[in-house]
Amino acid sequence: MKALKINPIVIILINIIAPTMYIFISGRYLQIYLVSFATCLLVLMGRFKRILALWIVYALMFFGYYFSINVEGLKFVGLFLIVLVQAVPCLALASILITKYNSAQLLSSLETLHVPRILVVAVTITLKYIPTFKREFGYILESMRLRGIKFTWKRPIKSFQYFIVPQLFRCAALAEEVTAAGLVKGIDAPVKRTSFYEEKVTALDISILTVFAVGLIGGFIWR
Amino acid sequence: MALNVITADNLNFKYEESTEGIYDVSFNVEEGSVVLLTGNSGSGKSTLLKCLNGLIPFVTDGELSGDLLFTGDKYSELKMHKLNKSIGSVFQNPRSQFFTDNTTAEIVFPLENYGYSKAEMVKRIDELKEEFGLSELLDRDIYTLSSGERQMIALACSVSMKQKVLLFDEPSANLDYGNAMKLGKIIQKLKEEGYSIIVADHRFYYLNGIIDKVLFMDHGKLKVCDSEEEFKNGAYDTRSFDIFKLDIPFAHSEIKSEVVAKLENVSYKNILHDINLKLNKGEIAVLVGNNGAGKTTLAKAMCESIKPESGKVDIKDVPFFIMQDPDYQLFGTSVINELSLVKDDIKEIKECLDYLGLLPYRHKHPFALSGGQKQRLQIAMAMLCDRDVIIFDEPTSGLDIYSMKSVSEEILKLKEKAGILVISHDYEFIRHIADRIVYLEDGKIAEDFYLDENTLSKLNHIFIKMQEDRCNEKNQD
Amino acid sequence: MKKIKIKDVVMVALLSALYFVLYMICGSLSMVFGAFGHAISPGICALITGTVMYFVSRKVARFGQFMIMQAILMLLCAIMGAGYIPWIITSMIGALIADFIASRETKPSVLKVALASGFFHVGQACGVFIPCWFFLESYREEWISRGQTPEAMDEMIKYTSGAMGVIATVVVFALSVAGVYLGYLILKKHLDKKDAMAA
């Protein structure tokens, strides 16, 4: 079977929602109801290891989760394991997104929900500078140790200043360079932006976003 | 007669906070010409340039008169989204022009912020790959880029909506010799194509014979050259113009043979090769090549920060790396702490900062100083510091000719107790300082020899070959 | 009070990558310390980020900053699968609070800045519990039919979720508190220098 394509928006819209139902149906239900929806749409997109990763923690957790829960004392532990394991279906996902799209890709679904420009903008910068800023905490960590400030755990508040604050005044100077190169860019040009990455939102999306509502309502009927 | 399209008209700008700005500025550029824009540090020069890209008023604050047309429509009747559209603008700093980290992206981020249909920007694309020769460059990540490439890319960025005037600002600071060169065979062809092009730099080397005006600020004043031979003839040192011509004393001076840093056939990765090099007390050993010939692993591979697969690096105490970037380097709260951290000896700092012209600045942030005097706190740094062995790593780029002279000095008494290695691409400075010159390329050391009236061209030599080097990857594409 | 800005929103865009590294650090220094070490991560990470906080207050010092900061970590996190609507519900409200208390002047007082902090990370935290609180009274029913006594069980649900809440809100609020107030010692030295330039 072919993989199918599909639309970032609706994995993100997916997890946007899933957790919050928890505070409307059974939890019994939306659990194993997200697991199958999680399955059917990785088989969908033909991601079948990420399927059995999903299985396996799943069962893992579970697993514990029955243990303990009868065993006095480590009730806390099901306890805690229960609540985690509602997120592992989403996680899945969330995986799938990471590694399947390109940052330009997920950042063009901000357009899709028509995010203020500004803000677009503003996200795109800063997933720009995750990256940049962890590899120059490399440079200055390195720079400590030559200029021989090393960073110890004995002297954690100078070693942590020492650390943190060429960054923060960088940040600072950067700012105005970034808006001038923004500005002859067109960050502010008033007319509705649009995305090159942008894709459609098909009839294959609107039918999977469709199932899984009516999956949900499910949830309301079954209690 | 061509047409003018940039005028400005008794244009004047005072700053809010200081004293700096511009007075009096008229000119105008005309369709299809290059116009360098140049003066020292704090000349004026980069106020001028952001009154032109619309960046003064629209985000720095200040007093601002005059007139200043674009194609005789004035600068305050167009927003700057507007002017933006016919005028673009290549900054120098790559960590800050771009916004994504992908090159396709980059490329069409403009036409986004604007709008256009998806048609639009890919036939957009498939037009800049033709006219710039971007079909490697399309979809890669940028970090993974030359230097040379990413000039590519900010440069095909400006003129993604089809502007036609060109702003560059200080292309020279990132770039090696040989990439500067080649920018300049570019800009000679943009010119030909009926682009208008200004470019800001205190570095000009690359547009020698191409220059149709000059536009030369001091003290906030400008002077107007109509020509590149009446620059030449100007009071200000030019002679940089055609750097081989130079004539420079050597610098080099008796060399004690002790040696401080020790490298045994260290190979690394792909990167080194079985590299063997004795660094001695009092030299001044100039690395040189070409970006990515491993200059950088190389002084890293001294500083012990990686660990060469083979070989042995021998070294008594780690070296003082003073890096390009001065900003990763400062961690003090003024400039006596900073240097506190290095020596705690208050006389011998002071007497420092009064050596280096820092003393009126003791108590700033190290972070509210300018380039230059960052550059030379760094040197502070080092002259306290106590170590064998210093290491620079291009201490000039930015710096205009004064500074660049005043830093060389600075370096060349360092010599006294320490060994140095300087990596530079700089070679009006490198004839300043160079005891040696260790060329390396493509990992391996290509040269090393002592730099004398009779190894002169031997160095010569170096650079043109580093320029072929460049112009010859165009040709690849 | 003085209207945001571009370049403001540039700079809280930048620092909010900061911000995000930092967390990203933090997240992995705790695994470090296991299942415990999960619990308090957002406390941790409260803690450390409290720099950055106290430098967008001094830096930006724009009403909205707050809002947009976590705005930006909000939509971040959703395009990455990983926001949902009851977590940037209370997150956006923390934030709101927070920009009341120290985004109306120039320079709030480290207090307020902390009380801020604290607010901005209490919101980021509930939105985490919230759905577990009601997640495990649904689960109540089943445990009861499973043989385990419904007082038992409601004892346990109570202790779980009132432990939660105290971490939610009591520990990641102090920890908020204390990284301003650690950030304010950081910098004091480094601002105050630079206001005395300026003036």
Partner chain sequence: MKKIKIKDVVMVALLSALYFVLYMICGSLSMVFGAFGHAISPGICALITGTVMYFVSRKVARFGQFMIMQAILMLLCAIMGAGYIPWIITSMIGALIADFIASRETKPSVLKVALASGFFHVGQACGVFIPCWFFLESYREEWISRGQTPEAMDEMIKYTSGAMGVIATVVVFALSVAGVYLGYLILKKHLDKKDAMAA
Contents of the next structure:
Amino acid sequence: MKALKINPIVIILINIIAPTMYIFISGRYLQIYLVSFATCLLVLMGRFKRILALWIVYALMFFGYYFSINVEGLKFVGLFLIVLVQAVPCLALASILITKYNSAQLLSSLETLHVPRILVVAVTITLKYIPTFKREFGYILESMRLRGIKFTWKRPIKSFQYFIVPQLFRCAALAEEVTAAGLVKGIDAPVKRTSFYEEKVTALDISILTVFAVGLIGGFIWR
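Having seen the form predicted in complex with the partner chain, could you give me the form predicted on its own?
A lone chain is what you will see next.
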């Protein structure tokens, strides 16, 4: 089956709306629905490895919840896990924004919402910085290994310094690089920006949002 192309706006809207629904809809219904919906959406996008990761993380968290909730002294861990597990489907979909779409596609799709340019740029840079952060973290680990520095829980504060301090310096340097790259590409130009990618809302996108909305409405009916 050919993987379908979905507008990034659809995934962004789902991730904005879904978490707020826990206030109005039964948590058990919404958990089951979001996992099922996220699985179907990932199937349409051909992200089968992501589906496997979603179900493994989901199962492990539920196992940890049922184990810890019945152990005196670990109930707080169970409560933390049951709250965290609610975000797993949304995080699985949000990860697609990082891996599947490039910065130009995200900018093009966000600009169709006619939101302020500053917000569009901020969201795009935030989403695309996550893989950069992961890569920089790997560089720090490799540098520590070459210097014979090991992380130890006996001295957690000292060990975390080896991670945090270099990462902060790299964040400052990368911020300057990203700013320079944006200025070169005319990100601050007052004219309407054109793009090679034309991320328009299609009938498929509207259908997905409609199915998502119908499922949420079902949560108000199903008690």
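Here the structure is a predicted model, which means the values were calculated and not measured. In this text, the rigid core denotes the largest set of C-alpha atoms whose superposition between the two forms falls within 1.5 Å. Residue numbers count along the first chain shown, from 1.
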Residue 66: with the rigid core matched between the two forms, does its Cα shift 2 Å or more? no
Taking the rigid core as the superposition reference, indicate whether the CA of residue 137 shifts 2 angstroms or more between the two forms. yes
Quick check: residue 56 between the two forms - does its CA shift reach 2 Å or more after fitting the rigid core? no
